[in-house]
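Here you get one chain, nothing else, as C-alpha coordinates; it is the form predicted on its own.
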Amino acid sequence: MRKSLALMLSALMLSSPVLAKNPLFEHVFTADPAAMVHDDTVYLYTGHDEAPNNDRFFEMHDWLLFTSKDMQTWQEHGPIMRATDFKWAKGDAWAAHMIERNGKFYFYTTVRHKDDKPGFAVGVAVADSPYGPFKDAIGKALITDDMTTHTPNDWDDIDPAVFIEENGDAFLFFGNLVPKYVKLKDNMLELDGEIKTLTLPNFTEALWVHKKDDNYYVSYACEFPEKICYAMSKSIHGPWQYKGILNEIAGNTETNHQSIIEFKGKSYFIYHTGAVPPRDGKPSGGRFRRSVAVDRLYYNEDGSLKRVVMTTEGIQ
(Lines of atoms letter the chains of each structure in order from A and count residues from 1; the text may use other names and numbers.)
(Lines give C-alpha, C1' and ligand atoms only; values in the text may rest on other atoms or scores of the structure.)
Protein backbone atom coordinates (compact mmCIF):
# COMPACT_ATOMS: atom_id res chain seq x y z
CA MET A 1 0.00 0.00 0.00
CA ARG A 2 2.79 2.41 0.92
CA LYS A 3 4.58 1.62 -2.36
CA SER A 4 1.40 2.21 -4.36
CA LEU A 5 0.79 5.51 -2.57
CA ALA A 6 4.35 6.64 -3.26
CA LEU A 7 3.98 5.81 -6.95
CA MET A 8 0.69 7.72 -7.10
CA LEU A 9 2.25 10.78 -5.46
CA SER A 10 5.24 10.60 -7.81
CA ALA A 11 2.97 10.45 -10.85
CA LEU A 12 0.93 13.36 -9.53
CA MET A 13 4.04 15.50 -9.08
CA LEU A 14 5.19 14.69 -12.61
CA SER A 15 1.82 15.59 -14.14
CA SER A 16 1.08 18.70 -12.07
CA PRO A 17 1.52 21.90 -14.08
CA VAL A 18 4.14 24.47 -13.12
CA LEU A 19 2.68 27.98 -13.03
CA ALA A 20 4.33 31.03 -14.57
CA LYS A 21 7.15 32.81 -12.73
CA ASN A 22 10.84 33.33 -13.28
CA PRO A 23 12.76 31.13 -13.12
CA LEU A 24 10.15 28.70 -14.44
CA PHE A 25 11.21 25.69 -12.36
CA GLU A 26 12.68 25.57 -8.86
CA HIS A 27 12.50 21.84 -8.13
CA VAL A 28 15.09 20.99 -10.81
CA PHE A 29 17.97 22.98 -12.28
CA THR A 30 17.64 23.63 -16.02
CA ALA A 31 19.92 25.35 -18.54
CA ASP A 32 20.53 26.00 -22.25
CA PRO A 33 16.88 26.24 -23.31
CA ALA A 34 15.99 25.02 -26.81
CA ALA A 35 12.35 25.83 -27.52
CA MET A 36 10.38 24.52 -30.50
CA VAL A 37 6.83 25.37 -31.55
CA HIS A 38 4.95 22.43 -33.04
CA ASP A 39 1.21 22.55 -33.75
CA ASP A 40 -0.36 24.33 -30.75
CA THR A 41 2.36 23.49 -28.22
CA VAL A 42 5.72 24.88 -27.12
CA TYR A 43 8.26 22.13 -26.48
CA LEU A 44 11.03 23.34 -24.19
CA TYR A 45 14.11 21.13 -24.11
CA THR A 46 16.71 21.96 -21.48
CA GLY A 47 19.98 20.80 -20.08
CA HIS A 48 19.91 19.47 -16.53
CA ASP A 49 22.41 20.90 -14.03
CA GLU A 50 23.21 18.44 -11.25
CA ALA A 51 26.35 19.93 -9.70
CA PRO A 52 26.15 19.44 -5.90
CA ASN A 53 27.18 23.07 -5.38
CA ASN A 54 28.50 26.09 -7.24
CA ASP A 55 32.22 25.77 -6.58
CA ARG A 56 32.91 22.83 -8.91
CA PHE A 57 32.05 22.54 -12.61
CA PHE A 58 29.09 21.60 -14.79
CA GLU A 59 27.63 18.18 -14.09
CA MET A 60 25.09 17.33 -16.78
CA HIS A 61 23.95 13.85 -17.76
CA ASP A 62 20.60 14.16 -19.56
CA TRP A 63 18.13 16.49 -21.27
CA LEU A 64 14.68 17.38 -19.95
CA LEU A 65 11.40 18.27 -21.68
CA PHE A 66 8.64 20.65 -20.61
CA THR A 67 5.58 21.65 -22.65
CA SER A 68 3.07 24.50 -22.59
CA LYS A 69 0.03 25.54 -24.57
CA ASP A 70 -0.15 29.07 -23.15
CA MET A 71 3.40 30.00 -22.00
CA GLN A 72 2.03 30.24 -18.44
CA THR A 73 1.54 26.67 -17.30
CA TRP A 74 4.19 24.05 -17.96
CA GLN A 75 3.98 20.27 -17.94
CA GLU A 76 7.06 18.22 -17.04
CA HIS A 77 7.89 15.08 -19.03
CA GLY A 78 11.18 13.98 -17.51
CA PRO A 79 14.44 13.10 -19.30
CA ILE A 80 14.19 12.37 -23.02
CA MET A 81 17.76 11.15 -23.48
CA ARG A 82 21.13 10.73 -21.75
CA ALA A 83 24.52 11.71 -23.14
CA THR A 84 25.69 8.10 -22.96
CA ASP A 85 22.84 7.03 -25.24
CA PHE A 86 25.36 7.98 -27.88
CA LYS A 87 27.61 4.94 -27.60
CA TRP A 88 30.59 6.89 -28.93
CA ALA A 89 30.21 9.54 -26.18
CA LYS A 90 31.37 9.35 -22.58
CA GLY A 91 29.16 12.02 -21.05
CA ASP A 92 28.46 15.74 -20.60
CA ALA A 93 24.97 16.52 -21.86
CA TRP A 94 25.59 20.13 -22.88
CA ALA A 95 23.43 22.43 -25.03
CA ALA A 96 21.12 20.93 -27.65
CA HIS A 97 18.55 21.95 -30.27
CA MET A 98 15.38 20.29 -31.56
CA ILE A 99 13.82 20.76 -34.99
CA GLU A 100 11.08 19.03 -36.97
CA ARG A 101 11.30 18.10 -40.63
CA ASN A 102 8.97 15.90 -42.68
CA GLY A 103 7.39 14.37 -39.61
CA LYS A 104 10.71 13.48 -37.96
CA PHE A 105 12.20 15.23 -34.92
CA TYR A 106 15.95 15.80 -34.98
CA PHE A 107 17.82 16.46 -31.74
CA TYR A 108 21.28 17.98 -32.20
CA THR A 109 23.39 17.74 -29.07
CA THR A 110 26.72 18.60 -27.48
CA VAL A 111 28.50 15.69 -25.78
CA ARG A 112 32.05 14.74 -24.89
CA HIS A 113 33.45 12.16 -27.31
CA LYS A 114 35.34 9.08 -26.18
CA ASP A 115 39.12 9.23 -26.32
CA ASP A 116 39.45 7.95 -29.90
CA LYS A 117 38.29 11.44 -30.98
CA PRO A 118 38.86 13.54 -27.84
CA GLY A 119 37.00 16.75 -27.20
CA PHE A 120 33.40 17.89 -27.50
CA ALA A 121 31.35 16.75 -30.45
CA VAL A 122 27.93 17.29 -32.01
CA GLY A 123 25.63 14.28 -32.26
CA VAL A 124 22.17 13.92 -33.75
CA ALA A 125 19.30 11.76 -32.52
CA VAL A 126 15.91 11.22 -34.17
CA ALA A 127 12.38 10.25 -33.17
CA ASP A 128 8.90 10.07 -34.66
CA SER A 129 7.49 12.19 -31.82
CA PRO A 130 8.74 15.31 -30.01
CA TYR A 131 8.46 13.26 -26.80
CA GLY A 132 10.73 10.51 -28.16
CA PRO A 133 11.96 7.87 -27.78
CA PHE A 134 15.12 9.26 -29.36
CA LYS A 135 17.90 7.15 -30.79
CA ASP A 136 21.31 7.95 -32.24
CA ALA A 137 20.54 8.67 -35.90
CA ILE A 138 23.93 7.81 -37.46
CA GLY A 139 25.89 5.86 -34.84
CA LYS A 140 28.73 8.39 -34.81
CA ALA A 141 29.33 12.07 -34.24
CA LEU A 142 28.22 14.54 -36.88
CA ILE A 143 31.01 16.99 -35.98
CA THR A 144 34.16 16.17 -33.99
CA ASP A 145 36.84 18.44 -32.56
CA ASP A 146 39.42 17.43 -35.17
CA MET A 147 37.22 18.78 -37.98
CA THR A 148 37.87 22.42 -36.99
CA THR A 149 41.15 24.05 -36.03
CA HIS A 150 40.08 27.62 -35.30
CA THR A 151 41.06 27.48 -31.60
CA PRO A 152 43.23 25.23 -29.40
CA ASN A 153 40.22 24.51 -27.16
CA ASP A 154 38.57 21.10 -27.32
CA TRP A 155 35.15 22.68 -26.67
CA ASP A 156 34.99 24.97 -29.71
CA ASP A 157 32.33 22.85 -31.50
CA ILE A 158 29.43 23.20 -29.08
CA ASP A 159 25.89 24.62 -28.89
CA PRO A 160 24.33 23.37 -32.16
CA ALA A 161 21.29 25.20 -33.56
CA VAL A 162 19.56 24.46 -36.86
CA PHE A 163 17.68 26.84 -39.16
CA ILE A 164 15.67 25.67 -42.20
CA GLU A 165 15.06 28.08 -45.07
CA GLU A 166 11.73 28.37 -46.90
CA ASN A 167 13.31 26.54 -49.85
CA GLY A 168 14.25 23.61 -47.62
CA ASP A 169 17.96 24.36 -47.22
CA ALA A 170 19.05 23.52 -43.66
CA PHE A 171 22.02 25.03 -41.84
CA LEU A 172 23.71 24.00 -38.61
CA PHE A 173 25.18 26.83 -36.51
CA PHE A 174 27.63 26.07 -33.69
CA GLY A 175 30.86 27.12 -32.03
CA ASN A 176 32.70 28.59 -29.07
CA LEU A 177 34.94 31.66 -29.53
CA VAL A 178 34.60 31.25 -33.32
CA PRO A 179 31.04 31.19 -34.75
CA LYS A 180 30.60 28.56 -37.47
CA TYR A 181 27.91 27.19 -39.74
CA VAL A 182 27.54 24.46 -42.33
CA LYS A 183 24.83 23.33 -44.73
CA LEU A 184 23.12 20.01 -44.02
CA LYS A 185 21.96 17.52 -46.61
CA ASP A 186 18.22 16.99 -47.03
CA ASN A 187 18.36 13.93 -44.76
CA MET A 188 19.53 16.23 -41.90
CA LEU A 189 22.19 13.66 -41.02
CA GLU A 190 25.17 14.66 -43.18
CA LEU A 191 27.16 17.81 -43.83
CA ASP A 192 26.76 19.29 -47.31
CA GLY A 193 29.83 21.40 -47.94
CA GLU A 194 32.59 23.10 -46.00
CA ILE A 195 32.29 24.56 -42.50
CA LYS A 196 32.27 28.36 -42.73
CA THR A 197 32.72 31.10 -40.14
CA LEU A 198 30.68 34.20 -39.33
CA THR A 199 31.96 37.64 -38.38
CA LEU A 200 30.31 38.60 -35.07
CA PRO A 201 31.78 41.02 -32.51
CA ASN A 202 32.69 39.68 -29.06
CA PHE A 203 31.33 36.21 -29.85
CA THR A 204 31.51 33.59 -27.12
CA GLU A 205 28.93 30.84 -27.85
CA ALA A 206 25.19 29.97 -28.01
CA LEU A 207 24.22 30.83 -31.59
CA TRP A 208 20.49 31.00 -32.37
CA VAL A 209 19.06 32.01 -35.76
CA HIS A 210 15.49 33.09 -36.46
CA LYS A 211 13.67 35.04 -39.16
CA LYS A 212 10.82 37.54 -39.06
CA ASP A 213 9.42 39.10 -42.23
CA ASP A 214 12.46 39.54 -44.50
CA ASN A 215 15.01 39.93 -41.69
CA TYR A 216 17.34 37.24 -40.39
CA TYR A 217 18.55 37.49 -36.80
CA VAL A 218 21.50 35.76 -35.18
CA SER A 219 21.70 36.06 -31.40
CA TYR A 220 24.58 34.79 -29.32
CA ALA A 221 26.31 34.91 -25.96
CA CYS A 222 28.90 37.67 -26.06
CA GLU A 223 31.88 38.50 -23.84
CA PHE A 224 32.29 36.93 -20.38
CA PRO A 225 30.39 37.04 -18.10
CA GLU A 226 27.96 36.52 -20.95
CA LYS A 227 25.33 38.89 -22.23
CA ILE A 228 23.22 38.14 -25.31
CA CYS A 229 24.04 40.22 -28.38
CA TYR A 230 22.51 40.08 -31.83
CA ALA A 231 23.03 40.96 -35.49
CA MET A 232 20.74 41.25 -38.52
CA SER A 233 20.99 40.36 -42.19
CA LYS A 234 18.92 39.98 -45.33
CA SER A 235 20.54 36.59 -46.03
CA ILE A 236 21.33 33.48 -44.04
CA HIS A 237 24.89 33.87 -45.34
CA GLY A 238 25.26 37.46 -44.14
CA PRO A 239 26.80 39.94 -44.08
CA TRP A 240 25.61 40.36 -40.50
CA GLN A 241 25.15 43.87 -39.12
CA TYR A 242 25.84 44.01 -35.39
CA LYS A 243 22.95 45.64 -33.50
CA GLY A 244 24.12 45.51 -29.89
CA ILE A 245 23.08 43.93 -26.61
CA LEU A 246 19.72 42.16 -26.43
CA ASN A 247 19.87 40.74 -22.90
CA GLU A 248 22.10 41.79 -20.00
CA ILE A 249 23.98 39.41 -17.69
CA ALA A 250 21.20 37.21 -16.38
CA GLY A 251 21.86 37.12 -12.67
CA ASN A 252 24.21 34.97 -10.58
CA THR A 253 25.73 33.03 -13.49
CA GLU A 254 28.50 33.89 -15.95
CA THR A 255 26.84 32.00 -18.81
CA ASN A 256 23.73 32.72 -20.80
CA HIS A 257 21.94 30.82 -23.55
CA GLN A 258 18.77 31.76 -25.41
CA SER A 259 15.87 30.63 -27.57
CA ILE A 260 13.66 33.01 -29.53
CA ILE A 261 10.25 31.81 -30.67
CA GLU A 262 6.96 33.18 -31.93
CA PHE A 263 3.84 31.53 -30.48
CA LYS A 264 0.24 32.52 -31.10
CA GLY A 265 1.26 35.89 -32.49
CA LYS A 266 3.66 36.88 -29.70
CA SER A 267 7.44 36.65 -29.48
CA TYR A 268 9.31 35.23 -26.51
CA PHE A 269 12.89 35.27 -25.26
CA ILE A 270 13.85 32.17 -23.26
CA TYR A 271 17.14 32.15 -21.34
CA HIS A 272 18.75 30.84 -18.18
CA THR A 273 19.78 32.49 -14.93
CA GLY A 274 21.25 31.37 -11.61
CA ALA A 275 18.43 32.96 -9.66
CA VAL A 276 16.84 30.09 -7.72
CA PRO A 277 17.08 30.91 -3.98
CA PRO A 278 18.18 28.29 -1.42
CA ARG A 279 15.44 25.86 -0.47
CA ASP A 280 15.31 23.46 2.52
CA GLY A 281 19.01 23.83 3.17
CA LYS A 282 19.96 22.99 -0.42
CA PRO A 283 22.44 25.20 -2.29
CA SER A 284 20.97 28.05 -4.28
CA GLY A 285 21.16 28.50 -8.02
CA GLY A 286 24.35 29.87 -9.49
CA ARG A 287 27.09 29.40 -12.04
CA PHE A 288 26.69 25.58 -12.25
CA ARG A 289 23.07 25.35 -11.04
CA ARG A 290 21.10 27.35 -13.57
CA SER A 291 17.39 27.78 -14.24
CA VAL A 292 15.35 28.66 -17.33
CA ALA A 293 13.27 31.85 -17.48
CA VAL A 294 11.09 33.46 -20.16
CA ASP A 295 10.07 37.03 -20.99
CA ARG A 296 8.45 38.82 -23.92
CA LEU A 297 10.46 39.94 -26.93
CA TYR A 298 9.47 43.06 -28.88
CA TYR A 299 10.48 44.48 -32.27
CA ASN A 300 11.01 48.10 -33.24
CA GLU A 301 9.38 49.49 -36.37
CA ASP A 302 12.63 49.12 -38.32
CA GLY A 303 12.82 45.41 -37.42
CA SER A 304 15.51 45.76 -34.76
CA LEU A 305 14.94 44.17 -31.36
CA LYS A 306 14.13 45.98 -28.16
CA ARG A 307 16.25 45.21 -25.10
CA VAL A 308 14.75 42.29 -23.17
CA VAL A 309 13.28 43.27 -19.79
CA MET A 310 13.92 40.42 -17.36
CA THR A 311 11.13 39.91 -14.79
CA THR A 312 10.47 37.77 -11.75
CA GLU A 313 6.77 37.51 -12.63
CA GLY A 314 7.33 35.79 -15.97
CA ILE A 315 4.58 35.56 -18.57
CA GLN A 316 1.25 36.67 -17.11
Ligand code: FUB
Contents of the next structure:
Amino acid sequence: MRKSLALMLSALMLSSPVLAKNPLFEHVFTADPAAMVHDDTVYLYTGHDEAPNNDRFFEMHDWLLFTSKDMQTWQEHGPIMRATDFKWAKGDAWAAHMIERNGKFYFYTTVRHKDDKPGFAVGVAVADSPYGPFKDAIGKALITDDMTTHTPNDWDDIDPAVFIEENGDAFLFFGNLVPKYVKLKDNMLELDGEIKTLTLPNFTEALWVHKKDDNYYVSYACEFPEKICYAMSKSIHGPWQYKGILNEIAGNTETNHQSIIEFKGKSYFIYHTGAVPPRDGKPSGGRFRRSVAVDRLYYNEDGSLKRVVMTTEGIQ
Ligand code: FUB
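Follow the form predicted on its own with the form predicted in complex with the named molecule, if you could.
After this comes the whole thing, all chains and molecules, with the earlier chain placed first.
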Protein backbone atom coordinates (compact mmCIF):
# COMPACT_ATOMS: atom_id res chain seq x y z
CA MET A 1 0.00 0.00 0.00
CA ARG A 2 2.74 2.39 1.08
CA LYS A 3 4.88 1.36 -1.88
CA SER A 4 2.09 1.98 -4.36
CA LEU A 5 1.46 5.39 -2.80
CA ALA A 6 5.16 6.18 -3.20
CA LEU A 7 5.05 5.10 -6.83
CA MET A 8 1.99 7.23 -7.41
CA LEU A 9 3.78 10.17 -5.84
CA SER A 10 6.85 9.68 -8.01
CA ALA A 11 4.63 9.46 -11.05
CA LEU A 12 2.93 12.67 -10.00
CA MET A 13 5.63 14.95 -11.27
CA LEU A 14 4.70 18.51 -10.65
CA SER A 15 5.91 20.15 -13.79
CA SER A 16 7.85 19.63 -16.95
CA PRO A 17 11.58 19.03 -16.42
CA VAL A 18 13.81 22.00 -15.61
CA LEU A 19 16.96 22.30 -17.75
CA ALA A 20 20.21 22.78 -15.85
CA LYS A 21 21.85 26.18 -15.40
CA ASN A 22 22.78 27.95 -12.18
CA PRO A 23 20.90 28.47 -9.99
CA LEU A 24 18.92 25.36 -10.89
CA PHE A 25 15.44 26.62 -10.09
CA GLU A 26 14.04 30.16 -10.19
CA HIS A 27 10.32 29.56 -9.63
CA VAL A 28 10.92 28.43 -6.03
CA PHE A 29 13.68 29.29 -3.56
CA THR A 30 15.74 26.28 -2.48
CA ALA A 31 18.54 26.00 0.11
CA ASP A 32 20.69 23.54 2.06
CA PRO A 33 20.94 20.84 -0.64
CA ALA A 34 21.03 17.25 0.62
CA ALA A 35 21.71 15.06 -2.41
CA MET A 36 21.56 11.27 -2.45
CA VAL A 37 22.43 8.90 -5.30
CA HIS A 38 20.19 5.85 -5.45
CA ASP A 39 19.34 3.48 -8.31
CA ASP A 40 20.85 5.61 -11.10
CA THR A 41 18.98 8.69 -9.91
CA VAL A 42 20.07 11.79 -8.02
CA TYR A 43 17.57 12.70 -5.32
CA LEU A 44 18.06 16.34 -4.38
CA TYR A 45 16.28 17.26 -1.15
CA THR A 46 16.31 20.96 -0.36
CA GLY A 47 15.11 23.41 2.21
CA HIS A 48 12.48 25.85 0.97
CA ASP A 49 13.04 29.58 1.53
CA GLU A 50 9.74 31.44 1.73
CA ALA A 51 10.78 34.72 3.37
CA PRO A 52 8.85 37.57 1.70
CA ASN A 53 12.02 39.64 1.45
CA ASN A 54 15.66 39.57 2.46
CA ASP A 55 15.66 41.84 5.51
CA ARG A 56 14.23 39.65 8.30
CA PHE A 57 15.09 35.98 8.84
CA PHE A 58 14.60 32.53 7.38
CA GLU A 59 11.04 31.37 6.79
CA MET A 60 11.22 27.65 6.10
CA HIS A 61 8.31 25.24 6.59
CA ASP A 62 8.98 22.18 4.47
CA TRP A 63 11.54 20.26 2.42
CA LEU A 64 11.32 19.79 -1.35
CA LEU A 65 12.45 17.01 -3.64
CA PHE A 66 13.88 17.21 -7.17
CA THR A 67 15.29 14.26 -9.13
CA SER A 68 17.58 13.87 -12.11
CA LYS A 69 18.92 10.95 -14.09
CA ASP A 70 21.51 13.01 -16.00
CA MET A 71 22.29 16.10 -13.86
CA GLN A 72 20.93 18.20 -16.72
CA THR A 73 17.19 17.86 -16.49
CA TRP A 74 15.43 18.03 -13.13
CA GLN A 75 11.99 16.84 -12.21
CA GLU A 76 10.14 18.52 -9.36
CA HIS A 77 8.17 16.41 -6.86
CA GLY A 78 7.05 19.00 -4.32
CA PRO A 79 7.31 18.86 -0.53
CA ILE A 80 8.21 15.57 1.14
CA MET A 81 7.58 16.68 4.71
CA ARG A 82 6.82 19.71 6.90
CA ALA A 83 8.77 20.59 10.06
CA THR A 84 5.57 20.32 12.09
CA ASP A 85 5.12 16.69 10.97
CA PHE A 86 7.43 16.16 13.94
CA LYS A 87 4.74 16.69 16.61
CA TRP A 88 7.36 17.88 19.10
CA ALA A 89 8.66 20.58 16.73
CA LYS A 90 7.56 24.20 16.47
CA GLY A 91 8.74 24.66 12.88
CA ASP A 92 11.87 25.87 11.06
CA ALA A 93 12.65 23.26 8.42
CA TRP A 94 16.41 23.87 8.32
CA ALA A 95 19.15 21.72 6.84
CA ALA A 96 18.68 17.96 6.40
CA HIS A 97 20.37 14.80 5.16
CA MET A 98 18.91 11.69 3.50
CA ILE A 99 20.52 8.26 3.59
CA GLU A 100 19.42 4.75 2.63
CA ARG A 101 20.05 1.65 4.71
CA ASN A 102 18.63 -1.83 4.14
CA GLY A 103 15.91 -0.50 1.84
CA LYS A 104 14.71 2.21 4.22
CA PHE A 105 15.28 5.92 3.74
CA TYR A 106 16.26 7.94 6.80
CA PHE A 107 15.76 11.70 6.75
CA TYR A 108 17.76 13.46 9.48
CA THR A 109 16.85 17.08 9.81
CA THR A 110 17.03 20.31 11.79
CA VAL A 111 13.87 21.76 13.35
CA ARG A 112 13.05 24.05 16.25
CA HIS A 113 11.83 22.07 19.28
CA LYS A 114 8.76 23.07 21.29
CA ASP A 115 9.38 24.85 24.60
CA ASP A 116 9.71 21.72 26.75
CA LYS A 117 13.19 21.30 25.17
CA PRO A 118 13.89 24.78 23.78
CA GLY A 119 16.29 25.35 20.94
CA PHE A 120 17.08 23.63 17.68
CA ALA A 121 17.02 19.85 17.54
CA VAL A 122 17.71 17.01 15.13
CA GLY A 123 14.83 14.70 14.21
CA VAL A 124 14.74 11.57 12.09
CA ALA A 125 11.97 10.49 9.75
CA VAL A 126 11.78 7.24 7.81
CA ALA A 127 10.11 5.93 4.65
CA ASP A 128 10.15 2.86 2.43
CA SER A 129 10.75 4.99 -0.65
CA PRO A 130 12.94 8.04 -1.35
CA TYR A 131 9.72 9.83 -2.36
CA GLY A 132 8.08 9.14 0.99
CA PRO A 133 5.70 9.23 2.70
CA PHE A 134 8.03 10.10 5.58
CA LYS A 135 6.96 9.80 9.20
CA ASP A 136 8.71 10.66 12.44
CA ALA A 137 10.69 7.50 13.21
CA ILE A 138 10.92 7.79 17.00
CA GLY A 139 8.27 10.31 18.08
CA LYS A 140 10.86 12.54 19.75
CA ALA A 141 14.03 14.40 18.87
CA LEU A 142 17.23 12.43 18.37
CA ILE A 143 19.40 15.37 19.49
CA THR A 144 18.18 18.23 21.69
CA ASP A 145 19.96 21.43 22.66
CA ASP A 146 20.41 20.32 26.28
CA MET A 147 22.53 17.33 25.16
CA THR A 148 25.49 19.57 24.28
CA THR A 149 26.89 22.48 26.25
CA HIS A 150 29.80 23.67 24.10
CA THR A 151 28.21 27.06 23.30
CA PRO A 152 25.38 29.05 24.91
CA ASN A 153 23.61 29.27 21.53
CA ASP A 154 20.37 27.34 21.16
CA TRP A 155 21.15 26.71 17.46
CA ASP A 156 24.41 24.83 17.99
CA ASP A 157 22.92 21.38 17.25
CA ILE A 158 21.88 21.85 13.63
CA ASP A 159 22.75 20.53 10.17
CA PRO A 160 22.88 16.72 10.49
CA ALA A 161 24.98 14.69 8.04
CA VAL A 162 25.19 10.91 8.28
CA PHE A 163 27.98 8.68 7.00
CA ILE A 164 27.91 4.86 6.95
CA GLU A 165 31.23 3.01 6.96
CA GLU A 166 31.79 -0.06 4.77
CA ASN A 167 31.58 -2.23 7.93
CA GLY A 168 28.12 -0.80 8.65
CA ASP A 169 29.08 1.60 11.44
CA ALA A 170 26.99 4.76 11.07
CA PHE A 171 27.89 8.20 12.37
CA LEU A 172 25.84 11.38 12.74
CA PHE A 173 27.79 14.61 12.27
CA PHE A 174 26.17 17.93 13.23
CA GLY A 175 26.80 21.30 14.84
CA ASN A 176 27.17 25.04 14.61
CA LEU A 177 30.42 26.70 15.79
CA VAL A 178 31.50 23.38 17.36
CA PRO A 179 31.56 20.38 15.00
CA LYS A 180 30.34 17.15 16.66
CA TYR A 181 29.73 13.53 15.81
CA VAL A 182 28.22 10.50 17.46
CA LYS A 183 27.87 6.84 16.50
CA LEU A 184 24.39 5.59 15.66
CA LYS A 185 23.07 2.15 16.53
CA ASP A 186 22.39 -0.19 13.61
CA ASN A 187 18.72 0.79 13.72
CA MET A 188 19.83 4.35 12.76
CA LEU A 189 17.41 5.69 15.38
CA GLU A 190 19.43 5.72 18.61
CA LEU A 191 22.76 7.17 19.67
CA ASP A 192 25.43 4.60 20.42
CA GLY A 193 27.89 6.32 22.74
CA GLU A 194 28.94 9.82 23.66
CA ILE A 195 28.88 12.91 21.46
CA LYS A 196 32.46 13.85 20.49
CA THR A 197 33.89 16.99 18.93
CA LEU A 198 36.12 17.44 15.89
CA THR A 199 38.83 20.04 15.46
CA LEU A 200 38.19 21.99 12.25
CA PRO A 201 39.59 25.51 11.69
CA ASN A 202 37.09 28.38 11.24
CA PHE A 203 34.14 25.99 11.52
CA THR A 204 30.68 27.52 11.25
CA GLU A 205 28.19 24.77 10.20
CA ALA A 206 27.00 22.53 7.33
CA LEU A 207 29.12 19.40 7.81
CA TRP A 208 29.22 16.85 4.98
CA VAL A 209 31.30 13.68 5.10
CA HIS A 210 32.23 11.54 2.12
CA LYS A 211 34.89 9.02 1.21
CA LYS A 212 36.80 8.41 -2.02
CA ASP A 213 39.32 5.60 -2.32
CA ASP A 214 40.93 5.44 1.13
CA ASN A 215 40.46 9.14 1.97
CA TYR A 216 37.74 10.55 4.19
CA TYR A 217 36.68 14.14 3.53
CA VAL A 218 34.79 16.48 5.81
CA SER A 219 33.60 19.67 4.17
CA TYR A 220 31.90 22.49 6.04
CA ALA A 221 30.83 26.11 5.97
CA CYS A 222 33.69 28.17 7.40
CA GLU A 223 33.90 31.77 8.63
CA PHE A 224 31.04 34.22 8.06
CA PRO A 225 30.05 35.11 5.39
CA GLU A 226 30.51 31.45 4.69
CA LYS A 227 32.96 29.79 2.35
CA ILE A 228 33.24 26.00 2.17
CA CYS A 229 36.44 24.57 3.66
CA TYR A 230 37.51 20.95 3.93
CA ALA A 231 39.79 18.55 5.77
CA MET A 232 40.97 15.01 5.03
CA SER A 233 41.69 11.95 7.13
CA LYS A 234 42.46 8.25 6.82
CA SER A 235 39.86 7.47 9.49
CA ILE A 236 36.32 8.58 10.24
CA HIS A 237 37.59 9.42 13.73
CA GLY A 238 40.33 11.73 12.43
CA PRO A 239 42.74 13.31 12.99
CA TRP A 240 41.48 15.66 10.27
CA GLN A 241 44.08 17.52 8.26
CA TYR A 242 42.83 20.95 7.21
CA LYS A 243 43.19 21.44 3.45
CA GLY A 244 41.82 24.98 2.97
CA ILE A 245 39.01 26.57 1.01
CA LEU A 246 37.01 24.39 -1.36
CA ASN A 247 34.49 27.01 -2.48
CA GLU A 248 34.49 30.79 -2.14
CA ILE A 249 31.55 32.86 -0.86
CA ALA A 250 28.83 31.78 -3.23
CA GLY A 251 27.30 35.17 -3.90
CA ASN A 252 24.58 37.38 -2.43
CA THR A 253 24.08 35.28 0.72
CA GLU A 254 26.16 34.86 3.89
CA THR A 255 25.35 31.16 4.28
CA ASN A 256 26.47 28.26 2.23
CA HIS A 257 25.73 24.58 2.46
CA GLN A 258 27.08 21.79 0.26
CA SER A 259 26.48 18.24 -0.87
CA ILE A 260 29.18 16.24 -2.60
CA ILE A 261 28.16 13.27 -4.72
CA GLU A 262 29.59 10.93 -7.30
CA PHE A 263 27.17 10.04 -10.07
CA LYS A 264 27.87 7.98 -13.18
CA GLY A 265 31.63 8.40 -12.73
CA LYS A 266 31.67 12.17 -12.18
CA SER A 267 31.85 14.20 -8.99
CA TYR A 268 29.53 17.11 -8.28
CA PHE A 269 29.46 19.97 -5.79
CA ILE A 270 25.95 21.14 -4.95
CA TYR A 271 25.52 24.37 -2.98
CA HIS A 272 23.30 27.41 -2.66
CA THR A 273 23.65 31.05 -3.67
CA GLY A 274 21.47 34.15 -3.47
CA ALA A 275 21.85 34.72 -7.18
CA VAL A 276 18.29 34.79 -8.54
CA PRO A 277 17.78 38.25 -10.10
CA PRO A 278 14.54 40.25 -9.71
CA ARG A 279 11.97 38.99 -12.24
CA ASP A 280 8.60 40.47 -13.25
CA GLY A 281 8.39 42.47 -10.04
CA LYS A 282 9.05 39.37 -7.89
CA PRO A 283 11.67 39.77 -5.14
CA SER A 284 15.15 38.68 -6.01
CA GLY A 285 17.27 36.04 -4.32
CA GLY A 286 19.35 36.92 -1.30
CA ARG A 287 20.31 35.91 2.23
CA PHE A 288 16.88 34.44 3.09
CA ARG A 289 15.85 33.57 -0.49
CA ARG A 290 18.51 31.18 -1.63
CA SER A 291 18.79 28.91 -4.65
CA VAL A 292 20.59 25.63 -5.25
CA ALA A 293 23.35 25.40 -7.87
CA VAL A 294 25.55 22.54 -9.15
CA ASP A 295 29.08 22.48 -10.52
CA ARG A 296 31.70 19.82 -11.12
CA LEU A 297 34.14 18.76 -8.40
CA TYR A 298 37.62 17.58 -9.36
CA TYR A 299 40.27 15.72 -7.36
CA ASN A 300 44.04 16.20 -7.58
CA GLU A 301 46.24 13.13 -7.98
CA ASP A 302 47.09 13.15 -4.26
CA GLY A 303 43.39 12.98 -3.38
CA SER A 304 43.07 16.64 -2.40
CA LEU A 305 40.24 18.66 -3.96
CA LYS A 306 40.55 21.35 -6.60
CA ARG A 307 38.79 24.57 -5.69
CA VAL A 308 35.27 24.63 -7.15
CA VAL A 309 34.70 26.89 -10.14
CA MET A 310 31.20 28.26 -9.77
CA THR A 311 29.50 28.73 -13.14
CA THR A 312 26.37 30.35 -14.50
CA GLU A 313 25.99 27.64 -17.12
CA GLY A 314 25.82 24.76 -14.63
CA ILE A 315 26.20 21.19 -15.84
CA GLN A 316 26.21 21.07 -19.64
O1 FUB B 1 18.82 27.17 6.16
C2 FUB B 1 18.92 27.47 7.51
C3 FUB B 1 20.37 27.36 7.96
O4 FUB B 1 21.18 28.24 7.19
C5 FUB B 1 21.00 26.01 7.75
O6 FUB B 1 20.64 25.08 8.73
C7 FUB B 1 22.44 26.37 7.72
O8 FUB B 1 23.29 25.38 7.21
C9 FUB B 1 22.42 27.62 6.86
O10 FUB B 1 22.40 27.31 5.49
